[in-house]
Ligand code: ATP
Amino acid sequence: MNEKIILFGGTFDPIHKGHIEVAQSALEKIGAGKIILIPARRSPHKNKQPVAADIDRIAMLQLAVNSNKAFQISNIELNRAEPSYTIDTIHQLREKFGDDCDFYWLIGADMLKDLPLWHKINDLLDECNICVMNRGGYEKPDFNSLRRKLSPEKTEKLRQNMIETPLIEINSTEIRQRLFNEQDVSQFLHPDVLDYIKRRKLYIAKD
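In the form predicted on its own, the structure of this chain alone:
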C-alpha cells in the first residue's frame, strides 16, 4: 500500500491553533503518516503579500508543530520564483518522495468555486487527491456546480475526498487585527508562537 502524505498549503500569517486542529483531524480521517505544511509566498489567487516575512512565518510554523512528529514543513514554494502553482509543487514533491506515495492536498470549502480556475487543474486532479475541508455545522459544498467546468469523474472524485473538520471560529486576518489593536489572542496561538510574535514585534503598528 502506498504511503499517504497530506499537503497543507497556506500563508500561515500567523499559524494558529485552528490550522493545527483541522490538520490533525485530516491526518486521522485520511489515515496518513505525515502532513507537510507548505507556506506560500503569495497565492496566485490573491493580490496581497503576507504581512510577516518568510523567515518569520517559517519560524512560527516550527514553533507550532515542534512537538508533533507527524508534522513537517517545506519551504518549496518560498524558494520558487513567482508565479508558483500547486501543480509545480506536486511535481517537485513527487521527485522527492517517488511514486510509492499518494498525495492529499487540503483546501477550504470556500476555495471550491474557484478550483476550476487553478493552473492545469485537470492534471492536478489526476496527480493528487484534492480534499475539500468542510467545517462542522456548515452545509456541504455544492459539487454539482462544478459539473459544467470539470468532468463528472473529477467532480465525483472531489466529492468522495471531502472531509469534515472541526468548526474553527477564528482566522489569521482576525488574529492580526487583534494583535494590531493590542487585544488578547493567547487562546488562538501556541504560546511559543505568541512569544515569538511579541519578541519580533510582528503585526503591530509601525512607528
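Quick caveat, the model's predicted, so the values are computed rather than measured. Numbering follows the first chain given and starts at 1. So that the term is clear: the rigid core is the largest set of C-alpha atoms that superpose within 1.5 Å between two forms. Compared with the form predicted together with ligand ATP:
- Comparing the forms between the two forms, the C-alpha position of residue 159 differs by less than 2 angstroms, with the core used for superposition.
- Comparing the forms between the two forms, the C-alpha position of residue 136 differs by 2 angstroms or more, with the core used for superposition.
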Second form
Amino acid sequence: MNEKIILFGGTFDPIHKGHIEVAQSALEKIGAGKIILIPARRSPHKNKQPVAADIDRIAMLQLAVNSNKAFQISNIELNRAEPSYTIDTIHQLREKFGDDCDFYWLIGADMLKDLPLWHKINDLLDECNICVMNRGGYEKPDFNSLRRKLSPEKTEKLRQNMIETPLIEINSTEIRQRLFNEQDVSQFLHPDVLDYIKRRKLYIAKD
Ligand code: ATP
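The structure above corresponds to the form predicted on its own; please give the structure of the form predicted together with ligand ATP next.
What follows is the whole complex; the chain from before opens it.
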C-alpha cells in the first residue's frame, strides 16, 4: 500500500492551536504517519502578506511541533521563485518522494469557496487528495455550490475526501489583533510559541 503523506499549507502567522488540533485529527482520520507543514511565501501579488518574517514563522512552527515526531516542516514554498502555486509544490514533492505515496492536501472550510480558482485546479485534484476540514466559526462545507465550477466527478471526490475535524474557533488574525492590543492569547498558542513572540516582540506596535 502507498505511504500516505499529509501536506498542510498556510501562512501560519502565527501557528495556533487550531492548526495543530485539526492537523492531529487529520493524521488519525486519514491514517497517515507523516504531516508536512508548508509555510506560504510572501507574494507581492497578494494583498494579504504575512506580518512576521519567514524566519520567525519557521521558528514558531518548529516550537509548536517540536515534541511531535509525525510533524515536519518544509521551506519548499519559501525558497521558490514567484509565482508560487500549490500544483508546483505537489510536483516538487512528487519528485522528492516518488510515485509510491499518496498526498493529502488539507484546507479549512473557509478556503473551499475559492478553491475552483486555484491555478490548474483540475490537475491538482487529479494529482492529490484535497481534504476539506471543518472550521469553527464557518458554515459546514457546501460541496453543491461547486457544481457549476467543477465537474461532478471532481466535486464528488472533494466530498468523499472531507474530514470531520473538531470545530475550533481560532484564527491568526484575531491573535495578531489581541497581541497588538496587549490582550491575553495564551489559550490560543503553544506556550513556547507565545514565549517566542514575546521575546522577539512580534505583532506589537513598532516605535
Ligand atoms: P489568518 O487569520 O491570518 O487568515 P488563519 O488562522 O486562517 O490565518 P492560515 O495559516 O491562513 O491561518 O491557515 C492555513 C490553513 O489552515 C487554511 O487552510 C485554513 O483554512 C486552515 N485553518 C486555520 N485555522 C483553522 C481552524 N481553527 N480550523 C480549521 N482549519 C483551520
